[in-house]
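One chain comes next, on its own, written as structure tokens: the form predicted on its own.
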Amino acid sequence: MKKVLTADQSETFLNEEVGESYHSYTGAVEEAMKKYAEPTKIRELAKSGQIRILDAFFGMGYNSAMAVSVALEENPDCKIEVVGLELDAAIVSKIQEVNPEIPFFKYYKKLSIDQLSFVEDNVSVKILLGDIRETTKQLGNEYFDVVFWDPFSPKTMPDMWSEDLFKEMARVMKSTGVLATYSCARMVRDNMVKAGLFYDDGPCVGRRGPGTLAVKWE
């Protein structure tokens, strides 16, 4: 993997086998805030005192680390549980090689191939390593307040944007839960609808098109 400096001076990696980077070149940290933490209203959720986050396609954990940072800034006593789903152990190991300007990320340095979980005060983080089509089976029904969906692109990995996987997300999301992703591809949104999710535009950040926010049908 090749390290890449993005426009906001935060680092990511290029997966040369896939031909895509793990974050937007317009800014990896900006993406974590603008595409995930802000549109899922993490600050508002923090006021409730408890948040459960599913960070699907965890990578180096920028998205959930940013969400935790925002939540603790709003409510230092908020209890936060993060579950990360990741296939590639190699990208988890790269956590040790980056230092993004995300306050809580320093604790993510505790994660490694040999240690896939940690607890820091009222925050717990755990990675389930393996094929997401299998690891999702370990997740409980209607459990998560927020899902961050951040695989490689639909063009590169269409199987990771399937109706079946979105059905699993609908299953594990609370009735009030929200899923955020960077893609607005027609196939992605069609599969969300088939899975029982209602979508709307997310923010436009570093792309011409918006991201997507999805909730359960009422």
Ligand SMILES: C[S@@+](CC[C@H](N)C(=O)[O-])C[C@H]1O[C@@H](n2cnc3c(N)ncnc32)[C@H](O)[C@@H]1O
Contents of the next structure:
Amino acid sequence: MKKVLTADQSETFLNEEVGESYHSYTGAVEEAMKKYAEPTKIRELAKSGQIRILDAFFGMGYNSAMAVSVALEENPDCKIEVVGLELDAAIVSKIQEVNPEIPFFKYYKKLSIDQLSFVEDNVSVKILLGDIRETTKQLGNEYFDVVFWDPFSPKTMPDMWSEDLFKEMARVMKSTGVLATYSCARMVRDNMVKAGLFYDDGPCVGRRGPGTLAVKWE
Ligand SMILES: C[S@@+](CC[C@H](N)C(=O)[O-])C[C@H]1O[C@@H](n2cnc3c(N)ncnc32)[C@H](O)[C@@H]1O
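Starting from the form predicted on its own shown above, please give the structure in the form predicted in complex with the ligand.
First the chain shown before, then all remaining chains and molecules of the complex.
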């Protein structure tokens, strides 16, 4: 895997086999903040004192590490549980090779192939390693406040944007939960609706189309 510097000077990797990078070239850290932490209103949630985050397609965990950083800045006593879902142990080990400007990321360095979880004060982080179509089965109903949905693109990996997987997300999200993703593809949004999710435009960050935010039908 080749290391790449993105436009905000944060590092990512290019996966040559897939033909895609792990983050947007317009800025990996910017993406974690503007496409995931901000639109899911992490700062507001932190005031409630407890947040459960599902970081689906965890990779090196930039998205949840940013969300934890923002939450702790707002409320240092906030209790936060992060569950990451990731197939590839090799990308988790790449955490040691990057240093994004995300305050909580220094603790993510505790993660490795041999250590897939840690607790740091009020924050617990655990990665379930395996195919997401299997690992989601381990998750409880109505559990998560926030889901970050960050697979490779719908064009390359359509199976990761399926109705069935979004149904699983509808199952594990609280009634007040929100899912954020970078894609606005028609197929993605149609599958969300079929799965019982209601969507809206997410923010436009460094690309032409907006992202998508999804919540459950009441
Ligand atoms: C765009 S990258 C995610 C980047 C990540 N959010 C980060 O901050 O580093 C997509 C990730 O999906 C993972 N992936 C691909 N197929 C998967 C599957 N079937 N189940 C779980 N994860 C998968 C890849 O290994 C890769 O790490």
